[in-house]
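Below sits a lone chain in structure tokens, taken as the form predicted on its own.
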Amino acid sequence: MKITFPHMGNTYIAVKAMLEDLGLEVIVPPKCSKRTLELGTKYSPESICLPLKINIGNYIESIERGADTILITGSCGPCRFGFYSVIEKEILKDLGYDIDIIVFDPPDGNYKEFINRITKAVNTNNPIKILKSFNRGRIILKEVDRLFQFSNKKRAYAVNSYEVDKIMQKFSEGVLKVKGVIETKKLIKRIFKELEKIEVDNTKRPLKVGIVGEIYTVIEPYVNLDIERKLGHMGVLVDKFLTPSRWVEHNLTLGHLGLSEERKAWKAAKPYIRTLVGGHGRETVGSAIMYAEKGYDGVIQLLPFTCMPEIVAETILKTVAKDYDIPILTLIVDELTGEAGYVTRLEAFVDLLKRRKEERKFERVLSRS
């Protein structure tokens, strides 16, 4: 068996780790790129949602690289995700490949089903191997969610940040060469080193952005055109609400406790939004009344072309914004989307958030003389 996946961000690190420690053939598909959105653009459907024609192209050329069998995450609630792999098997089956996908739906109380899938993907019963290599995924899966909101941290207070991208471009690469939990591990602690020793200017005092909206275009760099960096360079401390650790602990452990983060932006939504929209449109207002809460300067929704919990999320942002007083950009993101025109709605965000910073910062001198 040779398994592949979609890229999602950076979960494909944790899943490599965790599916050779089991001694499985792992096919990682390039890195998104023009070619790979062109290959899924050319066979979806013209007005499905972006990760799913991203998800096409990623697994053509997985396929194109020997790859048989696919893991994907599954979804439920009112949100095409959660038929993402119908449509994709009759696509690949329209296209002349025989290819087996297993589906990891979030088991919603049905654990033996959702243990059966493992077990299928993983060719192997022995509940301590796969509860082990589980936990040890889990832990790489956390290790590089935090090393890259450290990077996004360092980005902000580097005196020079295109040194972050150098060592973080390094670890890309680092990742695809080195095999199995413990040699990822050791890379991710070199890299966290190599990033402590970039020079930072503690006098700064970047903005605070939180970016929340659809989980796929906030955590997929290529999709959301790599805004984390963008804003970085522009002196933007970014923070993501949805990760994939976060996922995975609201879906499989604490999220059961109602101890997760999802649980508490859930909370947070209630006054405007009591059930469940889709995708993670509810997540979308709680957490951004989470970050005016704690004191941010600015939120940004990010979201595919025709998302639709998204777009009743963004409807009920507007009355956010204006209840927390709290600026709100949403940028809708598809195969079209230009570069240009994306960067400066950033800047001009940015510009609007320094210059708000400011003019209360001089309110606040005005109102002590």
Given for the second form:
Amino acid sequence: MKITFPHMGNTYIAVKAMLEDLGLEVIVPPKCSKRTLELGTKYSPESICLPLKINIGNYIESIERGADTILITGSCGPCRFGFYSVIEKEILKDLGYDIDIIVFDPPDGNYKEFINRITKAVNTNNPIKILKSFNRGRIILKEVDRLFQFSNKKRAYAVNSYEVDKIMQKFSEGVLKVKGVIETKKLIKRIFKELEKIEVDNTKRPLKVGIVGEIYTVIEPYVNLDIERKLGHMGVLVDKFLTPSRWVEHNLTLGHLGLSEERKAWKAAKPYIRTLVGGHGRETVGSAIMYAEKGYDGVIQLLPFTCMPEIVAETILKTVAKDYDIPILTLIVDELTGEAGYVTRLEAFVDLLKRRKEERKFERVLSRS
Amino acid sequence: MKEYYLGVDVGSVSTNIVIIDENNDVIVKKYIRTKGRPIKAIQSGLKEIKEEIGEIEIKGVGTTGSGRYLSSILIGADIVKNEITAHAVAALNFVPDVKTILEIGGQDSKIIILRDGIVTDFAMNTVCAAGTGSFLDRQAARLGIDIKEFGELALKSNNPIRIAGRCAVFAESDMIHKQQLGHNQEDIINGLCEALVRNYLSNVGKGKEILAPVVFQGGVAANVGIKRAFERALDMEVYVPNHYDVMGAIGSAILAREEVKSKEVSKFKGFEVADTDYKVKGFECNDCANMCEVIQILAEDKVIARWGDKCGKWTNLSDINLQRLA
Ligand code: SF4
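Please give the other form, namely the form predicted in complex with the partner chain, since only the form predicted on its own has been shown so far.
Next comes the full complex, this chain leading.
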């Protein structure tokens, strides 16, 4: 069995290491590229949201490399994502691919079903072994998130922010060469060390921007046109509300205890949205509020074109921006998004935040004297 | 001695170049069609300027527009700024307490909201043609009239008709329908102006608080019909600057003036740029899955800049502005 899965930001690193530890042959789809998108767009319904198109592209490119089984996570509330696995199955069937698809629905606490499905995927009946590697996978997920968060910080403070890119490029090349959890962990450590060596300027006072919105768009750099890197080079310290490890935390563990960040976001969003609107609409509103409360300079909302829950959130964010006096920029992406216009918006937004910050400093000085 | 600053705005439709003096007054302005060849456009603009006023000393250079990084490499810019900021700076120079800027160009449109002289919000429309100048050009051509007369004709209308303006395709078919019903041309033209304004206000201006004073700029600001339609829709006076069509270039020249205050010399490469032989060559790097489209600029067959790679392998690491292009 040669197993593959769709790309979603850095999750591939942990999933790969975990499945490798379980003795599976893993085919990581090639990094999302123009070709991925072209393939996906060609074979998906035209008006479906962008993530599905990219998934399809990933599958096809993996199948070309010999994959025969696909691992997909399942639904997430009443938005189109709930139908993804079904539509994707149909599309692949229509294309004539002979491929096995295993779907993991977020288990909602039903671990037995979850383990059954994993058993099917990994060919072992030993649940302890599975749980163990699952746990180790989670650790990798966390470590990778930490690494990327660290690289964001470095970019904002570095004397030459492009050194960060070089090292991170090394990382993504290296990941494909190592096997299993232990080697991956070692690599992460090494990259951490290299990043630490980059010269920083601690007198810098970077702007702080929080990124919220539809999870796939937030996490997958190909789809959001590398927003973290772009902002980093403009000297902005970026934080993402949704990261793969936070998602796992919420859906598989802490969420059921009411401890996760997402639960906090629901609470913060309560005065504006009381119920589930599908996808991450509620989290988007809540997390924007949380960033405002933490003193961030601005918030950017990302969503794929036609994403219903986020459109609901976008409307509400206008009120949030007023109530909390924080600039919020909404960026909608689809396969036609032009890089030039996108960068212009980002730059103009950063200019706006800078001027606001200076103005405020000035006012504080005035009011003190 | 007089001081001169150069501002360049390279967009997909037009390339605008201005020179301003120390009072921010425009000395020369050039409006050139880009036609997909920005380098040619910049060169011919500079050449024309040189022929008109001779080789004056330029103290500072600013670039803006979608081709701002490209042009900054070519001419040597002291500051590179996005269009929003550049347009805001230029409008502030025209009406110091401006609170709203309506900008409609050939291919895109934007709204900029300012309070106390700083930009507090903005929106851009690059998707729907119905809110841009190209829509008017098309309809003018269809009606067989010169776009320059379009606005004047709209003012002659005294029997306003409503044309659906939600989307360029609907607007066009609705207009044909109205023509067939026998409405006269002035009324149809006026209807088109109002449709564009409605479309702009509901797409680009959605949810924005439009306060006076309002400045209207961009190529379409030449059209008095549109200006009047804005005034009717907003119920406030709308100001159109003299140099409404080159405001981005003016803004970047002003920004350059501020930028070089603390510097001794400008990075300007001189008017010779116009005579240098530049070529742009792109290739796809197949060294990894990113498959970056790397672009390089050659001056007299020597590579002077390269960008587009995600890994930094091709980029000339000495210039930060260059890397911004990646
Ligand atoms: S330029 Fe670098 S990142 Fe881009 S495809 Fe080539 S090796 Fe990969």
